[in-house]
Amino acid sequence: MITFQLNLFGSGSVYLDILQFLFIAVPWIVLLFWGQRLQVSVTLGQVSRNLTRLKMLRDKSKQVLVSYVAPKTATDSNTTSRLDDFLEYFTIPPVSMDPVGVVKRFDSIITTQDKRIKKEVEDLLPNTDRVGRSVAEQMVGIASALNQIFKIVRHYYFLGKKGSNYYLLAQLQMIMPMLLKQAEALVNAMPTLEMGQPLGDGIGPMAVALLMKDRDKVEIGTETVMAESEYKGRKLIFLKAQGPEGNVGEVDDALIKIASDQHKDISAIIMIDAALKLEGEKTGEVSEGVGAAIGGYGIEKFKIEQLAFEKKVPVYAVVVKESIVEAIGAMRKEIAESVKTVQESVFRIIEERVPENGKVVVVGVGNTLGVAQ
């Protein structure tokens, strides 16, 4: 009996360990040879699910778009096929090989493209107001954005897939969740588009438009409107994009007219405008600084630049801080409650950096939805 048991037991600790031995091997011997074939595969189906997402979002965008433009058209048929056309549309930037003269070229393309598509949207709204009209113009520039990031990160699951290229498919399931994000904020900014409501990139305009209020308008530029004050002993000179329609004006041209005709001895700008906030900082917070505080392809802040450049005019920024969510969203209360700040701090700039009897501009920058003057 006692010898069974011997053998029992030494048995069973051979079987024992061949199981440990197995159960160590196998699992390194199936990722040596099939381990990045797992990789691609597991990663392939989260980039691919995200993938689904954003062709939802892309499609939820189209149908808010021809929902809005469908009833206002005139009896035509083909309203979803000409959006869809319309969405396709691109614009190739100048060669920039040689830098000289660039930034005039770019701006006559861009300056077609704004053209183009208000033309477009013109023909499809031939009844439809300003307001109406700047509404399906963002939507479709949403529309537009949504169908271009959907197609780009196609492309690359697809390349990624047909080469099994582990890296580039990491690098979308990377970048996915920050590009679903934006995406989702584009979508949920189109119903606050449809009413009209000033969204959080309109602080800059909404600001301006305080200081001007009860004051007599002209309009300066391409959609865009001025008006004039005194605060202790200095010129105030007050520039805005044209409200309560959604457009940003054309405020850069406007300040050259400005400079270069009946206030050709102008001391300072100011502008004011939305600026992304880095994580951990608090929206609506308020913060000063030097520089030409504006967006867009980079046409306006070198004219502006420029022009401050030549005239010997320094530039000083107050911003406002908020994320890219809130940006493109309905303003949140936090930043309609910091004009009051935003004033404060352009009347100090004023104080201190204007001498007497000098002339200043601010600039409101952003988008004027929902905001009038």
Contents of the next structure:
Amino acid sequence: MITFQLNLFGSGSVYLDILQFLFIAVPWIVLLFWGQRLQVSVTLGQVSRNLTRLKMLRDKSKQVLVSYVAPKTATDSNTTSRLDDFLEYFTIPPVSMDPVGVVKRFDSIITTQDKRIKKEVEDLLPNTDRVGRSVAEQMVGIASALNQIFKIVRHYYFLGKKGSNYYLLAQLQMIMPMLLKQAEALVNAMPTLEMGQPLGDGIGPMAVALLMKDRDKVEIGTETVMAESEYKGRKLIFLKAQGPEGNVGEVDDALIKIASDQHKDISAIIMIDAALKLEGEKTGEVSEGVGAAIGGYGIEKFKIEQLAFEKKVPVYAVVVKESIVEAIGAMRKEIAESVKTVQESVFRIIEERVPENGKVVVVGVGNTLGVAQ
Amino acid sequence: MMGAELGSEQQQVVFSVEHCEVCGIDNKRPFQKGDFVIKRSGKCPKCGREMMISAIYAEPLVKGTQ
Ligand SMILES: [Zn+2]
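Since the structure above is the form predicted on its own, I would like to see how the form predicted together with its partner chain looks, so please show that one next.
Every component of the complex follows; first up is the chain already shown.
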């Protein structure tokens, strides 16, 4: 075997044998001892390129935010530095060692956070209308999300680099394509926000808006509207965030309010929302299920589940499938066209599951930008 | 490699669909700033009544058709 290898070059010359040995053994030894370092430097290079791209996206989102806010501000002097501070704001989640009542505490923290953002934007844009201000709020959300993502990725990149930790860098390298895609989608959503176009996430409010458009609307709670209607002997109560501003309202609190005073005798809740599709599922596909269809941190979901449990009313869900990128971008045709199917599903559920003379609350969950009522 | 994937993100055009609630006619036109779903907009080509924006959506930009 060895003889065969040594004679590969077809000569018995000692020099050639040594040369061949060097060709085979040196790379082997190098890889054996420095292989991981090589791998680390290759991975570092890749992650570093992606990190640069992430930084570019973060800077672009800041730039779009500043160029949207600056011309509208009353005090033009230090808008950029004020916005920079704004992007560094943080929220400390409640302690969950003793989980009793954690949702209520979480709710209070998130409410404080939302109020603060609203107040800051209001101070910055005192002469802008509600739609314009809501757009600024959403843009702040996007810019600070990108700022956070960038800073966290950079943190792990430096940790991996310092300790030449291949496994840390490899994990970063693996999630980078997905992170970049989402970051890109967030940045691309900013012009959509600025134009006030409906987002993919707005399918729930849109389906409900088209049902409640000819009815009298009442503002019930923060940025949330309600309208009453009838269908085949059943009373329908529609609920959605107030549009066409970009906000999600407080449909959970509105639902609790409705069920605790005006309409104590509700017999069902139907929630319409966008749901994340699995890869391979078609965008705009409508499916039905049970349970509270509402995203976020889980606070709203918890409150609605609690209400349904206490009142012993079933919660039905009608969802429209879309990817995360589609949900944060301008609403696509396939999603908009699912409205008819969604409404058919809702009315079928009402006919089959709600008794005559019963009351049902139909909630359109999601961001209602570009969708009035 | 990653850049190619990101760069392939298709350009989109946004449309507003005006709908006549009497005749059921739909009129699709490019989105204009200030449009929103439910907004009264445009006259029906058949009955002359005011139409309503029933949908706003994005479609991928296909070369040659726009
Ligand atoms: Zn008409």
